[in-house]
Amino acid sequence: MAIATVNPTTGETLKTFEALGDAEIRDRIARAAAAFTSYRLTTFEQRAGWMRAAADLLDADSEQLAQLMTTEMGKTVKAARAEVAKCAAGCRFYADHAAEFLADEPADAGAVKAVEAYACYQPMGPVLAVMPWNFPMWQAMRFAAPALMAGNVGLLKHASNVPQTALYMEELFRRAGFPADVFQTLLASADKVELILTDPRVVAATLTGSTPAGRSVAAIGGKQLKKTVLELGGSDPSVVMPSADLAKSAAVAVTARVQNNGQSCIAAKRFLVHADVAAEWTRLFVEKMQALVVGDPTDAATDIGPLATASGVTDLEDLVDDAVQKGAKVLCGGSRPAGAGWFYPPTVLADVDESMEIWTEEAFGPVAVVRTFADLDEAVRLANDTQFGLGSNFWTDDPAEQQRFVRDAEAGMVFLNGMTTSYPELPFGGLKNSGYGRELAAQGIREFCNVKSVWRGEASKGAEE
């Protein structure tokens, strides 16, 4: 694929980019080694007092960012100002407390005969980001913040459709104050993503992507013991109980598909409604869906902009058109809209079964499917009956259906009454085909680091002396 902006609104290549050569990718790698020898040496004072310029770097650009992102891959204006307030709100998070994050912690030293034993937390190096271009400030973001702040230098490998995106990574962290060369944006193709990790200057990787190239990264990460950190698709479900509030969970789970377009790996996709309240919720699910406002994403009064890519448009068709050639029954949407860009309208599939794609595939759009169910084994079952396992939604104000969904979901995060969403102070990450490490919290800024333990004995004789 080109490195190119070109607007999903109208298709239209705005500006186009020259791939790094091998050649220069080395000499990058090269100065990103360089560059750790010193900055690991910095305190976390110095690295907080930059990652707060960042933040407020962020505030001040804005307006500007959020109309970049707009246009280069089709989130609504308004979904970007969140992002963007969303990425300094993550900067400020670890520059107040990676210290306490990262702090040493004691060990018990008289149980392994030492004067005193604890285990470090310790920068590791380069470490390269593959990043992806549905949220394409927060998710590089939440990578390069912890990073950074944890002593260690980012090479950001981002999507191609989104380059000037990228570039505005890296150069927030040089006005920021951070050293050179300790943030670098690498405008490259993906074949090359297995040169940077092959060279011995990168000492780790983190990818947000699809399952296969999560497998890619991770073959060569392993081939090379390389840690690597990945956050992979989803299809997370969301279960709606008899004690459910049908109206507030029926509202939360339109926004919960069609954020940022409907292209989250942790948007909610299948709607599992228990059979005493389906026709209710369903009527009040469709209704809203019905009522959301597709077109322009740089209008106010717009709710959903166009997919990012042409291609995306074609996948998320044939899942709809395979599900209702096999017996879907389409309650609103279904076809794609005439004109210009990459638009595809709300759409919502009942009497979905195993046999069609869409349940077992990731929808990457607008698309909704519904599902019924008799009890609560069922719904278990049928959250649980996917490839992937990383965000779950429960509805139901039974603390008993809450704990056993809490003990029987096999996902890296449920939400109780609420929709799946990330903070900087919970872990993110998931299990099965969603990948494995964890990014935010105490956990995302430890999974680059090195646990080292330190023992000190007596000093001896001629030492005291």
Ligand code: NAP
Second form
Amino acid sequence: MAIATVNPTTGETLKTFEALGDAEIRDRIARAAAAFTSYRLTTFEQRAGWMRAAADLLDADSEQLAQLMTTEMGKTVKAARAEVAKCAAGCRFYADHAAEFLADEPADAGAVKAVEAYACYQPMGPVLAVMPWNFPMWQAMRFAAPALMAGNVGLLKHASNVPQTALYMEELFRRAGFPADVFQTLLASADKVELILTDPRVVAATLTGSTPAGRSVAAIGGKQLKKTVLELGGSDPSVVMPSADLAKSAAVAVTARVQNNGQSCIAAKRFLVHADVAAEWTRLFVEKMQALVVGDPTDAATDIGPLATASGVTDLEDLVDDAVQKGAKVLCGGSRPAGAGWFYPPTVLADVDESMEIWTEEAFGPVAVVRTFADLDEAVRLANDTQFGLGSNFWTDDPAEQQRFVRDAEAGMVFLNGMTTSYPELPFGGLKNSGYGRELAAQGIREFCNVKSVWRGEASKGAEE
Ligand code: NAP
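For comparison with the form predicted on its own, provide the form predicted in complex with this ligand.
Next comes the full complex, this chain leading.
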């Protein structure tokens, strides 16, 4: 894919970039490795000072950055502003908590016949981050903030359609005061990931993106015996039980589905509704989906902007067409509008079953499927009937039903009576084809640390005497 800014609202190519060649990539890796030799010795206090400066710069640059993200990938400018604010909060969170998350952990010295024993967390070196375009700042920041606070150095290979946002990241950390080359953006094509990860100076990788890209990076990492963390796709269920607040769950369901123009890994995508309340809930949901304003993402009144890429629209169209051909009913939307830009309307499909690709694949756009169930057993079965295991939502007032879902949901995250959201305070990640490892919270910053066990015995004086 060409490395370029192409405005999804118009389809116009605004700026193209030359991709780095092999020699330039090796030179950048050498610089990262050199930077690590001194950066690993900096203190949490120093790193926190720079990280807080980065947060202040994000606040100051918010409007310019929001406009840039909207131009590069089409998210509404109000969503883009919120994303910048979230990045600043993420920086401050790790500036405040990294030292505590990575503090030495004492072990029972007596049990291991030591005077002192503990585990400590140490940085590993240059870590590669392969990132997607859908939250172009937040996805990269939730790698960068913990990685840099832990004393690692970062190499960002961002998605090819958000090069200016990617370059901003490198500039941000430099302006904030981090030493040279501690965070570098590599404008490189996806086929250079192997070159980067097989370089012995690169110690590990994290990838957020599609399942095929995750498999590829995991295979390279496996061959090299390098740790990888993978945050991949999702087809999250949202289950509505009869005791749920129907109006609230239908309203939140709309946001959960169409956030980021429907292009979120943790968007609820499959809505499972108890048969007793299905008619009323679906009516409320469809009414709200139809009322959404689709259009220019820079307009404050717009709820849904364009999809980020032309292929995103055709992929979505193919899923909807396949479902309709196999008997799904279109309750609203279902066909793309004429005119410029990669728009797709909010769409709700009913009468969906397992034979349809939209049930088994991830729909990356504002298309929801609604399916009814008869009892909790069936709800859990349908919720887990997916190759993915990222987030899951469950709406009920019944504590026993809540506990059953917490126990049985095959997912990395369960949100009860709410939609899945990422918070710096909570570990984020999934299982099955949604990947492995965790980002955020204490778990996220520890992923790229060497957990070193330290055992100290009695100092022997006999030898000297
Ligand atoms: P994608 O094609 O996998 O791209 C993501 C990143 O991986 C880009 O930087 C891309 O580079 C690179 N890439 C693509 N193929 C690769 C390969 N074979 N080897 C190494 N790198 C490769 O993903 P997308 O379709 O653009 O993004 C949407 C996907 O990301 C969805 O599935 C979504 O659910 C997932 N996602 C997951 C999370 C999460 O936290 N779990 C968050 C956001 C998004 P190029 O751009 O140069 O091709």
